[in-house]
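Here we start with a single chain on its own, the form predicted alone, put down as structure tokens.
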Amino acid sequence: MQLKMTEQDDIVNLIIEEERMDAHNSGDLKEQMLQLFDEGKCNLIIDLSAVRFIDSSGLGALVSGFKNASAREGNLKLCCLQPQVRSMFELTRLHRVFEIYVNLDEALNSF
């Protein structure tokens, strides 16, 4: 999965450069979070500006990252959804589930 990392104080921005979040690359999403959290990262944003599709692995890979975030007290955050990928996030009803944010100023000055 094409992913860039960049860390604000102890942020870390993963900004998901793939069209699509689906079973072929959604693994990696999960191994990275995992990695950061052994690190101690425990406060993510995922921006999703280049994602068009999400399948159901994409949703359980961020669903996994939210849970273990949340373990370790800290915080996942999503921004920058797509029409699409919204609209999946609204029908699976885990738009009451992630903090969704229009921007990553937005996402940022949440924490």
Contents of the next structure:
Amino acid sequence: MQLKMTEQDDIVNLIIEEERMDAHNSGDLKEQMLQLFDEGKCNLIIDLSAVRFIDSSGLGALVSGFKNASAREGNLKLCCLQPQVRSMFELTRLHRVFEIYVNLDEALNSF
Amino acid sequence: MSRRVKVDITVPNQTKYLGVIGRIGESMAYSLKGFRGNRRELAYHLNLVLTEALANAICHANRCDPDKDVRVLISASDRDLTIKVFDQGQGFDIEASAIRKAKSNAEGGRGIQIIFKLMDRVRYIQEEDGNVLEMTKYF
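Rather than the form predicted alone that you just supplied, could I have the structure of the form predicted in complex with its partner chain?
What follows is the whole complex; the chain from before opens it.
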């Protein structure tokens, strides 16, 4: 999976540079997040602006990151969802689990 | 009544083909003559159910064995579209998977439930030489 990472204070912004998040590539995201948690970086913002399609495996990877961040007293928040990706969170009711922000600034300011 | 359009594809049992098959489903959504609803939404939903069904066949039924194949048959008329995904696994109880209530923050268990939410008729048929997940959308 193509990812770009930036850091601001103790918050890591992971930008997914893929059109699809599915069973083929979502394992890579899980691994990347676990590596960050091992380094003590537990406050993450996942930028999904490039993602046009997400399936249950992609959602599962994000849930995994959310649970791991929470267990380490951190947080995982989402920003910049395309409408059809947002609809997947509503279909699965995961919009009630995640904090979802319209843009990166709002997500950063929420920490 | 118009003839059914059929697309019959066999791919190696590898997740890298999920996108290829999903996009075929999307393309078909824009070519269905009888559909009157939101085509963009239908395209996304067909991509999604194909991806979920194929991932289930590849990763669970066929246990990620790269030497196996997965066959997908999509057929459409002006009144319905049916997707069949064939696997060579042990089979599973699809009704139990559909009604099992996953915790809100569970990592897995949403794929089959998504298929049931988006398609009008879903059956998993166990046959002598494998299984078929059959999903139909009526227009």
